[in-house]
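Coming up is one lone chain in structure tokens, specifically the form predicted on its own.
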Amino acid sequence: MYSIGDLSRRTGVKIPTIRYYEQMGLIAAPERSEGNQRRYERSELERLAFIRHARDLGLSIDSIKDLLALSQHPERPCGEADRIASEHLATVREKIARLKKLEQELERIVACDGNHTVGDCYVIRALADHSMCESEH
């Protein structure tokens, strides 16, 4: 049995984090020691990894959800889990896109030499007026 606190350093997922899941259904509720500590088992920690790996490659708390659900059917066909993941994907990639359009003007305007005012800084103006930049971003 883990505590809250064990949960937290094995897993590097802070404890207010821990009890959030609790409450959207991610993990269950543990069990409470005779202090009313929470103990949590290993199958808890093991369910908390996957949803911390999952965080952080972007996937929604929806996304986690069904992916949960789904690894309870070890028997059944990934299709959907390649689903979840695929459109993720496709979204990564949509706002790597915007975000290259984005260095790509940023670039842009802050190609200046540093030799002139506030009042002439090419920043300022491509600011002040989104008609100077080349892309929308």
The other form holds:
There are 2 protein chains.
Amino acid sequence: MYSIGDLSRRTGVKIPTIRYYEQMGLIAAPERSEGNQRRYERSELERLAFIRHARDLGLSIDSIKDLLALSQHPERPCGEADRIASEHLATVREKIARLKKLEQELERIVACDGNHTVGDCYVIRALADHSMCESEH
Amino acid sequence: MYSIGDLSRRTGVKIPTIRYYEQMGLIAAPERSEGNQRRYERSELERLAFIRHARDLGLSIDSIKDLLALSQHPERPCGEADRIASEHLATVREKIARLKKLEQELERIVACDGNHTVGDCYVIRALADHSMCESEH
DNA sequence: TCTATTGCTCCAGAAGCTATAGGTTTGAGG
DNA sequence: CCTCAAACCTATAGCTTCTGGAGCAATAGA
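Next up, can you give the form predicted in complex with the DNA of this protein, since the form predicted on its own came first?
Every component of the complex follows; first up is the chain already shown.
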């Protein structure tokens, strides 16, 4: 049996976050000690590690819930799990694309060398005037 | 004089968001009509467009506050504006780098073709077992 | 003047935690 | 067995950047 602190140390998930996950229904409310403290079994440790990993990969709490529910049914086809991961991959790719545009825009803006006054600073001018942008955003 | 709706249409910032910006001190509380409705001048429209643009670029409300304060003093050196934009560029680049790692990880995970069962689904297995990852994250 | 549209304030919610306050339990050392 | 620090408990509020709704008042066009 693990205390919540043990679980936290072993998974790298902070204690308040574990309690939060319990509230959100990602992990079941565990047994309690006589003094009302949470006592976890090994299976909960694995479940939490799964959650941690998925969160690190940026999956939403809701997606993780779905994946966890799926993993309870090893006999079912796994197309759904594949779909969740693929969709997430698509959103990650979109984010990358958007950020790259911003990067370009900011690179242009930052070309101001900082050695003059705000009155003719390219950073300020570029922000004030959207039409100076090269791409839509 | 513009109503809040005019301002919203011209800048693409939603009405509640404009009021929120007022609350946050990004724009000054404008004059009011006899019936207590907000009435804006052209200068506020430009200020809001500046804010909108900077938000689109992902700058935080606090950074925008600083930039707006700077732009009130055209005679000052602009190194500070340059610094804010450069720092932001750095965080954007970091985000891109992190997302690219996730992209790779997800690509590997998604290699599961969806045509079998959850029990041996690569998506689920990869999420359960961090050691299957190629890079740290 | 009537009425559709727009505006007002206040408040709650979304996501995913994090922190604080004020109290209780646990477990190791003496 | 006793003590005491560390760990744990609950409940609640806060973070960030908005967004949406309720319930009511003002405005503008026909």
